[in-house]
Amino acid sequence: MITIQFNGEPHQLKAQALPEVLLELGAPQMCAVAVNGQFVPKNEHNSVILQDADSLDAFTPMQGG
C-alpha cells in the first residue's frame, strides 16, 4: 500500500499503475494528469507506476474562459 497526495489531499491506495490509480480514485476519464508536477500525455498512462509520497493532480476540461 503507498500513500499519495491526489488534488492535495493524501490518499492511502492498493494500486500502483496511474490507470489503476486513477480508477480507484475515482477520476473522472477526461482529464488531464500530471505527476509530481508533469503533465503526463494519455498515450504514457501505462508506463507510470507510483511510489510512496508522489503527487498526482487530475484537472477536467473546462468551456468556457
Given for the second form:
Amino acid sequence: MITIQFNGEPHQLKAQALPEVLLELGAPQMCAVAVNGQFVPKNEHNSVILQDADSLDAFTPMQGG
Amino acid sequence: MSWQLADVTLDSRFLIGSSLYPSPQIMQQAIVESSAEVVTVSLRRQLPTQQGGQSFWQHIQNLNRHILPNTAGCYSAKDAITTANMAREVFNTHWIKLEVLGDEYNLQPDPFALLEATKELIAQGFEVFPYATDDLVLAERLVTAGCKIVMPWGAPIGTGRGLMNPYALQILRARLPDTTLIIDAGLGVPSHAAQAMELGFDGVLLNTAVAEANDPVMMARGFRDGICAGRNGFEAGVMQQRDLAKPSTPVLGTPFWHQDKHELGG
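Okay, that's the form predicted on its own, but what's the structure of the form predicted together with its partner chain?
Let's see the whole complex now, leading with the same chain.
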C-alpha cells in the first residue's frame, strides 16, 4: 500500500500504475491529471508509476468567465 | 451578418461566461437567450464525490456551443501554459482564453507574463485569446507574437464599470484594423456593450453582468440586443458631431415664414 495526496487529501492505494490508480480513486473519465504538479498527458499515463507521498491532481470542467 | 472568429464563422458577437449563475438551469436559459455561440469554461480540482462539475458540464454540452476554456486564476506564464494544455486535452479544443494575472487587487493582467505565455502557446499550436489591458504596445506585441485576437478589458473583471478608457480603446481599434478585438470584462449594462460595438469592436465577452442580474435571462437578452444595436450603429456609419445646432426639419416654406425669427420656437 502507498499513501498519496489526491486533490489535496490523503488516500491509501493498492495500485501504483497511473491508469489503475485513477480507476481505484473513481476519477472521472473527463479529467486532466497532474503528478507532483506536472501535467501528464493521456498518452503518457501508462508510463507513470506513483510512489508513496506523491501528489496526484485531477482537473475537471468547471464554470468559468 | 456573420463574422469570422479564428477558424469559425459565427452569427452572434456575444461571448458569454458560464460562472456565477444562481443555478445551472438559469445559466442554460441565459446562454440560450443571449444567442451567444461561444461559452467560456474553466478547469478545477474536484473530488469524485463532488458531482457539481459533472452536472454543470452536462448542461453546457446540451447547449452545443463553441467552448473557450480559460486559464483564470493563473499568476505565472508557467501555470497558464500548464492549464492551457490540460484544457486542450479535456475540452478537445486548441482555443484558450489566456489569463495571466499580475495583481490580486484589480485582477489586472501581467503584460510580461501574458506575452511570454502567448509565445509559447502559439508555438504549441494554440489559438490564443489573450485577456489584456487596453495598452496599445502590449496589443501590438501580442499581434506580432501571432495572436489573431486580442481581448482588452473595458474595466477590471466583475466591476461593471463599463469602458473606463474609450480613448485607448479607439486607438487600439484604429491601430489594429485587421485584428479581431473583443472587449473582455468590466461591463455592467447593455449600453456599455453597445458603446464598445459602436467603437468598432468585433465582439464582447462578459459574465458577471448577466449572471448577477436580478433576472439573468432578461439581462442576457438586453446585452444581446445592445451588442446588435451597437454593431448596427458602427456598420451604418456614425454622423459627424457638430458644435452648432442644425435643424433637421427643412426651414424653407414653414407655415410662419412671416414671423420674426425670435418669435419662433425650436
